[in-house]
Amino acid sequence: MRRTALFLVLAAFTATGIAAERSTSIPASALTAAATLRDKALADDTGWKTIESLTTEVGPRLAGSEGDARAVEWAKAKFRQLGYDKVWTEPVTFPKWVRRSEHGEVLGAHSQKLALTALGGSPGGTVEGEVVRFPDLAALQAAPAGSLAGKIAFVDFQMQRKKDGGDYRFGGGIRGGGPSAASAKGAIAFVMRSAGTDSHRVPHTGMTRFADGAKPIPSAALSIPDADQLARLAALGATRIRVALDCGFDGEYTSQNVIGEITGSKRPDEVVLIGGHLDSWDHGTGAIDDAAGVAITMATGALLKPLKPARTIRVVAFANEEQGLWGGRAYADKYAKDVAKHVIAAESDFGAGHIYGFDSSARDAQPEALKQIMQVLSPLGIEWLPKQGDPESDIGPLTQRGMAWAWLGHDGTNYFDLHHNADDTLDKIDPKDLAQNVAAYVVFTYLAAQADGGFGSAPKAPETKN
């Protein structure tokens, strides 16, 4: 090598060296404004006004559905009515899965009906047999082969109530897993109870998928209640219960990601990413899951329009989160080459209870610029808590290819009572939550924008398989 060509190759190396151990901070102006600014959204009804339109004008959004073609033109008319300097739109294309009827009951001497919802991606299917209860996912897993050849498997677990909604990879993993680990056993259909933790007769929904080589079989969702009537009666000896289900896929359809921008008045490349996802089960009106999200961000991005960011500001209502990261993977394929220029990004997927709790994957990197932020965001009662969060579903994709996240967390301490259910609606959300929760973005969306250096976003290789 050329004596000039190596001296050229070792600058590089000691800039690029140097561009990663620069230490992030955030302008004292900056700190003012946003502190004047959260004030202001704690008074602004913008959030409230947003989540009012979409569960009252568009109301259920279950992906590929007529819902969710009219939640499309809603978003892109809501990005231009809040003032964004630029809208579109992107495809995103999955298959379409829907429901028409379903129904439960028992049968033989203690006949009665049974509140139950079909899995989101379960065929569909009438089928009659005897209930086997087990307490958990471990112990379906662990039946014999062949054990419930023509039953019916029904998996009795109670998730708990926790601020961080801890319990529900167990009720997660119960209504993903379940299905599948039935088949394998032998069993005609699967039930479970509900992954929440309310006491209404209003089964909770969500989406399961069959292992490879698994039989898919009608699989649903008791309500809370139903669960607990289902267990006393298997108690007093064999029962048979019938499951008819009419649901099923039916194709493919292609949604949109809808995107509004803020563009950046000094570094308009750089993003800082904001979303929600538009897409909601069919029962409610997908108040909490995610209209909430939708607006809160959006709203942010309204809020913040006045003050021209530094870096742009852009919001994405996601397409089809709710049965596979659809929206967010799709948008993970289009920007992987943008990893750099995405700074930093949060999601608000966790409905609108008070947001209690500061986390970034930026934490050992960037301590100081995070503790700026924090002395903004803590006068609405937000604390920093480090390895605590993590980055909330549809930016996910990305952040695994490594853009830089950051989390606001929720109280969910009663998210589970209303997650895919029918009591999820517009009620149930409280105003002056909704407005901390617009506030806190509002924070931490403006100071990511006018810091001083970046939060640690740099491509990342996607792990391979062995």
Given for the second form:
2 protein chains.
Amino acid sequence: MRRTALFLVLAAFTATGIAAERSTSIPASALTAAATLRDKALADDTGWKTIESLTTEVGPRLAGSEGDARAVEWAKAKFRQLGYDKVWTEPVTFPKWVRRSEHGEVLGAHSQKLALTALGGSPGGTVEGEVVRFPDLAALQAAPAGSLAGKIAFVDFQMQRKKDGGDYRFGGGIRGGGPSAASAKGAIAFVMRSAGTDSHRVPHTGMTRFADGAKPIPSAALSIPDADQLARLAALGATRIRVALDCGFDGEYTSQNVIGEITGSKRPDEVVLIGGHLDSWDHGTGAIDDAAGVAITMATGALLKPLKPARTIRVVAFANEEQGLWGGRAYADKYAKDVAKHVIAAESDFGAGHIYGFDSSARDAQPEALKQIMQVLSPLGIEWLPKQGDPESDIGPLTQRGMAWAWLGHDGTNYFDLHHNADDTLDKIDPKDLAQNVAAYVVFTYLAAQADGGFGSAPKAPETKN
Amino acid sequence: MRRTALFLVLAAFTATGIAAERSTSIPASALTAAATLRDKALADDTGWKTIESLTTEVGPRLAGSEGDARAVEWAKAKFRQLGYDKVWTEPVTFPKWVRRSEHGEVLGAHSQKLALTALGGSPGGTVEGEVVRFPDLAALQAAPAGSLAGKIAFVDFQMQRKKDGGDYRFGGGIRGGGPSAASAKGAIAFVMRSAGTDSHRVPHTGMTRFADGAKPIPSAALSIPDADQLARLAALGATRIRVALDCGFDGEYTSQNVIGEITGSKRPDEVVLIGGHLDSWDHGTGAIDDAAGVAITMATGALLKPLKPARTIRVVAFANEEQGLWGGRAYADKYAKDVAKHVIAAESDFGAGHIYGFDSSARDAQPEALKQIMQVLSPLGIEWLPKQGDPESDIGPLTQRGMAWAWLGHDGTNYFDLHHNADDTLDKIDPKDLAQNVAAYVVFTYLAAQADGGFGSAPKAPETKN
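Next, report the structure of the form predicted together with another copy of the chain; the form predicted alone has already been given.
Expanding to the full complex; the earlier chain stays at the top.
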């Protein structure tokens, strides 16, 4: 409680821009131990065995599905098997969305099937109509009111490969905002070029959410080659398609955040939080999204245990990230009053590519401690990249309430080849990269646990989302 | 008729190993004209426009489907549009096989869907059983009689990438012979790792044929990642799966070989035959297999026309290659008595990768003429590769009756990533490679048409297939 009070005071200083926080430093012995453990982690297969187990034995685990329930049991058992000191679950309740079937086809003289998949949150329905193609979301939004009455909007934007996945703001933006925009113009359905960078017949699903007052319409993503094809056909002349989706919301479901702890040997009430999300989309086995994050962080705790870290290492396998950060929000609600006890947090939810960058919310307040961590991360090929990171997904809600965060940035060049599609399977994971990921998490997590001082976690009112 | 008699005599010499055929040579003016046309072809987009048109406007064209019928109409119209002098069709009748639906799943504690596709020729049926894994066809064949009673055979052989696609003899062999072998041991179904080299959730279909007396059983190919997954699950313990196929033979269908000719200006009765096959499997749009071959050879005739070739250039878009060379066999039956009129033939049915090699059945009898052709092919990066080529697919039946052939070998390194699966779409064609393919065909076809003398076509009794 003393510590919490201290952080509150420090937070006030930080909020006014005065860097008055006590300088955190990491004991030399911890740096040495972290370097040894880093090298051990590079040769360790705990992460690989964990991701193999989850993706093979559970497979797909759409939130609310039977796979979701099995994943929860799997995570509890795996935490115990890996020697975690405490294992428990916390309920997460959300609307259950189900996918039953989906078909698309071109009608008329050029009739042929289209590989498409319903967007999460889409209602079911079978409609036929002429396609109206838009190069991007802005073009759809600029369409005259009522101009899409009886028609099917097609947003045909191609994401580009980026190391930081930056183009997802466009692809994800279309998926999130396109259906409502199309509905507002009178469209009877919405299709989009998948938010992806591959060239395979595996459409990328993902959540959409209809704006207040927008009439939900069947909404789907075409595979990249199918979007190419539809664009060519539309260029030849008026093109009618059929979109037949059997899917929709079906009551509520309660899943679980599954939590494992390595209890701190000296400051058990202070937590270094790491994790990934346990749910996946249904087409693949969720290897990169996000069995990787679950495996990397579960392995991190297991590898750290013999060192008896000073602070508690808490690993969370979050429920239902995919459909709206349900697990992360439930966690933030439950621990809102414990922000200061969360010394710092990092989530792995961007695949298992080589980790190349490090950043933290503490970049201005605690540069020395971060520099010390970087010393041990650097041999892994990781650079200090201030202001290039962000808290990933599920830890976001609690960072909005003041929790400090770190970012261990994965190379995402190929991430959107696989994101939310059927190709997200174990064979896409490079065991060497995964071991490097675990090594990076081990270094960060251990040093955060041993640091003499904190990283700026202090309660604040969450910002209003826009 | 004089010429036919001559060839008969020459064939007799060739058969006894005596190289007594008159030496064929190609006029210097033709070599010069071929070089000019080669370079023009490299900058020409007739091939690209043709493949784009077929794959976009028709799309998939499974033999016997509505797409097949549309493809026939497309080919007739395209030949005419490209300025061919004669265009006609010849009927090809075959048993019609239809695919309605297909599902696979793992049952029990690790339940999850499996991406699989029925093999062409498979009967329908829904069965559940324990998987018995075999590393290859020989292992299945060595299983004790009756040992698979009530079980599902799984042949888990992984093809390797080869420039010449050589590993297909294993993958294709499993597809052809595996179902009968499994049935003979009592299996209730057969599944195989797709005969492919990709890593995507797109299973590779293709024809199987049950041996005389073998009870047909539902037979399917798993995608490569699904085969990985099933192998891992089977290694964990007894694994039951469900295979549900709705497919099978449904009467007969008559499609058409579609033929276009550029009539020879000097020897119209002598034919240089080139072609590809018009049908495709149903999952993709058959871009590499074999819209490419159709487009390359259609473009070749169109580009040659202004040169008024001495011999007739005959381009055949063969019907139903995929289900057993039906078009090629019908052609051979119809033209059995005209072998000698077919001066030489080449088919393009191995995608649209860079053509890297040239070979011919005339390698021993007409080395000089082939050397001349090689002079003009060589700047395209093509090597003389004696005894490395074969007549491709549909021209095979007539070469067995004595027709001379040439081989313009495509680099097939990536061919089995796409072969017979949903990913076989236009975006996989490199327009520059396609133009190189057309350039190579233009050179070969023109020089064969201008050659002073033949390449050894002479009727012989076809060898008995084993």
